[in-house]
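Below sits a lone chain in structure tokens, taken as the form predicted alone.
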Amino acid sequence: MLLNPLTFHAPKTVEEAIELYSTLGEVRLLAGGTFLLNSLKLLKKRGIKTPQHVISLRKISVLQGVKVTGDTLTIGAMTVINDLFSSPHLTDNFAILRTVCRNISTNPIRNMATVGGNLTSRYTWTEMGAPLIALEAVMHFCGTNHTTESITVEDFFKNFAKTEKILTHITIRRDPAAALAYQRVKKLSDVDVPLLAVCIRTHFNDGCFTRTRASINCTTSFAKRDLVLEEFLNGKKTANGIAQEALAHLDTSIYDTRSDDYKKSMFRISIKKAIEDLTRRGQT
């Protein structure tokens, strides 16, 4: 299907894409493609009135790459999630990332789809805002005037995604003592789109879980943390029985936003898993 007519920009640095976004009107912003493209198609088939101009990011080689200064990883909002996948600083607590990008779709939409498209397109399913709730990830935006903004990615999904910025990075502090635990379910067979995804980061004092936090993406809302699960588990030993006993510690208004046993019973194997995960390490 065609999109309807519009005018394709394609600014080369943040100063032109922001003057671009601040002076047009019914303008959207494009990443890697794989969510707008489709967006704009559906909304032309619902005959739904779809934006005149497109803002593409592609060519700002700035928003793009991986990089490590001091102990901060900083990630490019245009960088793809395979040049993610394969960079080698993923180390530390920044290890979890890759297997999260392994589990996003297919290759070819790896190579299209970017971190910051996956962040800000506003779909609750994605699959970065919980690992990066774990990890205490900031992104970074600029608006007009080139004014910055700085807002923790947990902070961004309670105030439903909502910016009228542009992303340019994202920065997560590198924390080798810390261990991380990553579940993930896909909601069919034959079509990779998560049903629940739940990433746990931890510090192990003298053997006992410290300093936890528990996120969860239940897909019909967007990531968030469950406070009742981390105040259990923090103070409590590594033993073997304690992600059973996690179970009946869970804030259930984040689980059970849905009337389907299937789902609900996909959380809690999930959940058991990666607190069996963390509980194995911290034995050791």
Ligand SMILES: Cc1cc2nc3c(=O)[nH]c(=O)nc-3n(C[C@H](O)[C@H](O)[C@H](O)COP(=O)(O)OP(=O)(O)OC[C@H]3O[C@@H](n4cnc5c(N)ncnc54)[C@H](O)[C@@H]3O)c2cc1C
Second form
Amino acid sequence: MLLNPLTFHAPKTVEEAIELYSTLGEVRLLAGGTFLLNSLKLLKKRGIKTPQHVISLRKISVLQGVKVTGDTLTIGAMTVINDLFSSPHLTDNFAILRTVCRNISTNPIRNMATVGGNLTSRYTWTEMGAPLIALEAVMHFCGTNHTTESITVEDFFKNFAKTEKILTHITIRRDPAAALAYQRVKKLSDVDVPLLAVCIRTHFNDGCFTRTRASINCTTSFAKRDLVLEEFLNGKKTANGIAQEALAHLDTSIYDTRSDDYKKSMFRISIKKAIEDLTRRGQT
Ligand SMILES: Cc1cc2nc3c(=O)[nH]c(=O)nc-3n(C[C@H](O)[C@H](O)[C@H](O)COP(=O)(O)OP(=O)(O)OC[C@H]3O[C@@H](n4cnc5c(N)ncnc54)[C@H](O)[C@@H]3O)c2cc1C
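Alt. form predicted together with the ligand, vs. the form predicted alone above:
Whole complex next, starting from this chain.
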């Protein structure tokens, strides 16, 4: 199916993109296009009006790439998943992102889909949210009149991932002492989308879990922290059996909403595996 006629804009700077975005009516931003183009076709099929203008961010070079400055990792919003995966900068706590990227969909999608599109597309199941919450990542936006705004990924998802601005980049602080574990279960075997994802970050202090962050993507609502689990783990010894014990200390509202028995069971298995993984590392 062909798209409805539209005017395609391809600015080369963020300033130009902001100017267009704030002055044109009926406009949508285009990143990798893996969701947007399909959704415009769906709107057309349903007889719903589609936007007259599309602004592609692809030619804005400052929005692309991964770099490290001092102790901060910066990921441009237009960085495609495969480029993040192969970045040599993914060391220390950043390294968990390689595992996350590797699990996303298929190679053709990973070559087109961007980190920014993954975060801002407002699909509850896309999976960059949980690890970036665990990493205490911050999203940086540019809005009308070139105002900038920074918000933690955690707060962005608390606010239902709503934005009228252009996401320019994401920053994460290096933390060599952090240990992270990521578990993800896929939903289908043919088109790979996640059923759930769990990311736990902790530090070991005197053989105990400290400053733990457990972020969960239940895929039916946006990624969020399980504060009950965090509270249970913090201060506990990294002893065998702690993972099993932790399963009695979960914020059940996250896991029970729109979950069948299979999904609930996979949550428990994933959380247990993540804690066991961290426990092993804490004991060495
Ligand atoms: C078949 C298929 C399988 C997939 N499987 C997975 C999976 O397993 N795991 C997973 O996590 N994801 C998966 N995805 C999602 C994918 O990773 C991308 O997140 C998603 O397709 C959108 O990224 P995009 O760059 O193509 O964005 P686009 O489709 O171009 O844009 C999506 C939306 O985000 C907005 N947007 C994009 N960039 C910005 C920006 N910089 N600032 C403000 N708004 C912006 C656009 O306006 C648009 O509304 C899958 C997608 C497909 C099509």
